[in-house]
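We begin with a single chain expressed as structure tokens, specifically the form predicted on its own.
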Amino acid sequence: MKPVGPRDAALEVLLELIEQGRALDEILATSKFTARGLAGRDLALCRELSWGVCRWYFELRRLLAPRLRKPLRARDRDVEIILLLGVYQLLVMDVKPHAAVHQSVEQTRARGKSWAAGLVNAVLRGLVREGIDRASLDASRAYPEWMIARVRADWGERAAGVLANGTDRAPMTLRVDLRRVARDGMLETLAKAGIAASAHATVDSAICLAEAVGVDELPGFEQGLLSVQDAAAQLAAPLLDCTAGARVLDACAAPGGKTAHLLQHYPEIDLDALDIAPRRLERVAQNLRRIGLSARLITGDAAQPATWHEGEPYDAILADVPCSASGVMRRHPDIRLLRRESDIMPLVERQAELVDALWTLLKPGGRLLYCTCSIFLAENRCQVERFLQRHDDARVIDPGKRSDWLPQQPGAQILTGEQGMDGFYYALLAKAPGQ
């Protein structure tokens, strides 16, 4: 198969995911990228281009607009693609003015598209005559027209900072085995290797890295000492508070990292792992390797528990439910693409239904938290209010105060971006004793 330039490869990915609404990753992993050659730091160009359009696309289509005397028609969205391309580039990646005009043109040509060559040359040059740089992108306007409104709607004076944090890069964030090693020693560890790294300031078992870098670079990585996981979805664990012996299940585990941070926080629970998708499974379970831990994994819907549960019941479970991923924008910034505000009602119900089914395999004096890595009230508060409606034997525990989360009652919010973390949901809901 013929080899693919990183730009080439950019445009094509970007296809895939507007035009099958496919997830930036997945289309990555597949064969027809990865048996092309593309490594180093040509697959690292690919991403940042890739990543980049994606993070700011609505806001590069709004600079783009009125610039083009009529709007491109759907078979030339290569065109279009292209002149993003080009765009992100000369504001954001501050490629030289020359270079990103003359590679844009170049790969309008390659395309077969010659008679588009003049006006991705005019349109680019005249975005240089102009003098638009990075200042010029509004992070306010940088999500379809739906997601702001919410945002604004559910966080109102926060809104702004918000948005604002959510075109930001996240950082890496990795998570010590702290049974296993200090966060100082690992510290010092990283510092030997050459990363430069530091403590979160909130987060015990977290550390930051100040560039990003494969695992296969990271000391400790292969053993289990250090695993990759944002901040936030680090307390999940703690905030379980289990005891020695308690039955627990991880009831959407998928892909393991809550799983594994519970074997490490709490080494003497007996855990189940629980996913709908036996692939998705299978990440558990390296994961679970990796570590050097174990638990009991089983394929099934946490919504129907007949189909897979044997009866007894748990002390703890965490409900890590599936999401609109509003609070991990940052990371995933092909989201403002590929979620659609047709998809929120759904997912809310989709919750619901998790939520009620766990609630009935818990032990009377058990504790469930639900999670999520979403910012939307929606998915939230007003979740965890309509299940207190529905169950009368449930009670929020106040998980106490933190200074990077709001008190929501119920619940905690982390909102994108504070202390450096992702958007997160936690609510901690404990079942009445039996009489």
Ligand SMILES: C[S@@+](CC[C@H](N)C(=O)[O-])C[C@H]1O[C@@H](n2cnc3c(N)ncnc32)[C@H](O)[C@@H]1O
Second form
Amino acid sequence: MKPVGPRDAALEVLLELIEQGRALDEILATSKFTARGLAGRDLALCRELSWGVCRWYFELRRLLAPRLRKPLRARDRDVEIILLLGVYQLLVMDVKPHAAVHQSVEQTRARGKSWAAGLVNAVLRGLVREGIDRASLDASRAYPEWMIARVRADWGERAAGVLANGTDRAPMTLRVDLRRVARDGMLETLAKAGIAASAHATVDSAICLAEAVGVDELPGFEQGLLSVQDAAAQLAAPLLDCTAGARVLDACAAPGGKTAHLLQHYPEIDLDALDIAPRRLERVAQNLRRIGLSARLITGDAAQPATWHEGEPYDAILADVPCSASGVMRRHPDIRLLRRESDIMPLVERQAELVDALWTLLKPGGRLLYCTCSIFLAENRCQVERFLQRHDDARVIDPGKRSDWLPQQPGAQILTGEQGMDGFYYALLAKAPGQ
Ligand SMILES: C[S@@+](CC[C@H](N)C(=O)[O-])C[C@H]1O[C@@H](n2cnc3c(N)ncnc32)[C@H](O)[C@@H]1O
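Coords for the form predicted in complex with the ligand, given the form predicted on its own:
After this comes the whole thing, all chains and molecules, with the earlier chain placed first.
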């Protein structure tokens, strides 16, 4: 098998993403690149290039468009991606101009597209000559037009900040198992291991690392003292407020970040963890094995409880429903390319179906925590507003004040980047007690 270098691998990854609509993580998880010798620093560079081009894709294209006399044909998408990789290296990675230009030209030739070598050379040199630099990139425009329009319509004067924050790199945030170790103690342990970290300003269980590290370098990770989880996601378990012995359902559980937190936070609950995807449910099992706690794992469709639910209704339900993931684009920059505007309404309808079905499984007097990692009102505030109109026996519990979220009517919204957090929405719903 022909070995592959990091730039060619990044080109192949991006082509596959754009042409086949597959996610970056999914493409890189296949062994085809490692089988061709991509490892260590080269693998890291391939990741940096492909993740980085996705992060800036729409803005880099905007910069390129006036510099191409006519748009490239679909069959020359590889040439366009070579140009995007070149511009990204020049502007964001600060690669020396002659090196970035030379590599891009050689890469074009190696694809058998010598006719485009002059074009690549001229466009990249032109950018260098014009003094275009990182400051020329507008982070708030690094999205498809429909996304920019939706965020503006939803968030008005806050929109530019939300969009700019969404182009940043997300910090690596850890959750401490506070039942077993204090956060200060964990910070000392990390410092001794040479890992720079600080306490999160608003979430008690969260620690932010100055730089990302491999989980195998984290002291206490294998024992479950530390887990990787964004600080906004760490609010779910405490918000659900479960009592000892409660019967609880984590309805969309995989990969199990919140399942694990629920069990660590409330060791005495009886937890069912449900997911529709059996392979993703295996990741929940792995996560629980690591932290040494257990739940009943169920493969099933939360919208069809009759197919999997037997026995008692639940005291509490966590509904972390599938969503646009528009709040986690810092971690998954490919969402900007993969998500279509036409995906949103079907998602909203699916969420409504899920939460309606789950409501039937809740005991009178029970609580359901609805959450998404979305910043779109349609999936959040508007979704819950409509739910309340459909269900006379539902009322929303006031989420209270926090400096890191915006109270909504109903629920609360964390906007991307607020206190370094992902974009998240929470609404806690209570079912009327039985008569
Ligand atoms: C946002 S993710 C959940 C993340 C998870 N709660 C965590 O904290 O790690 C949504 C999950 O819902 C699952 N899902 C989608 N449709 C479902 C359905 N109809 N019933 C149950 N699970 C579903 C997906 O497979 C996915 O794992």
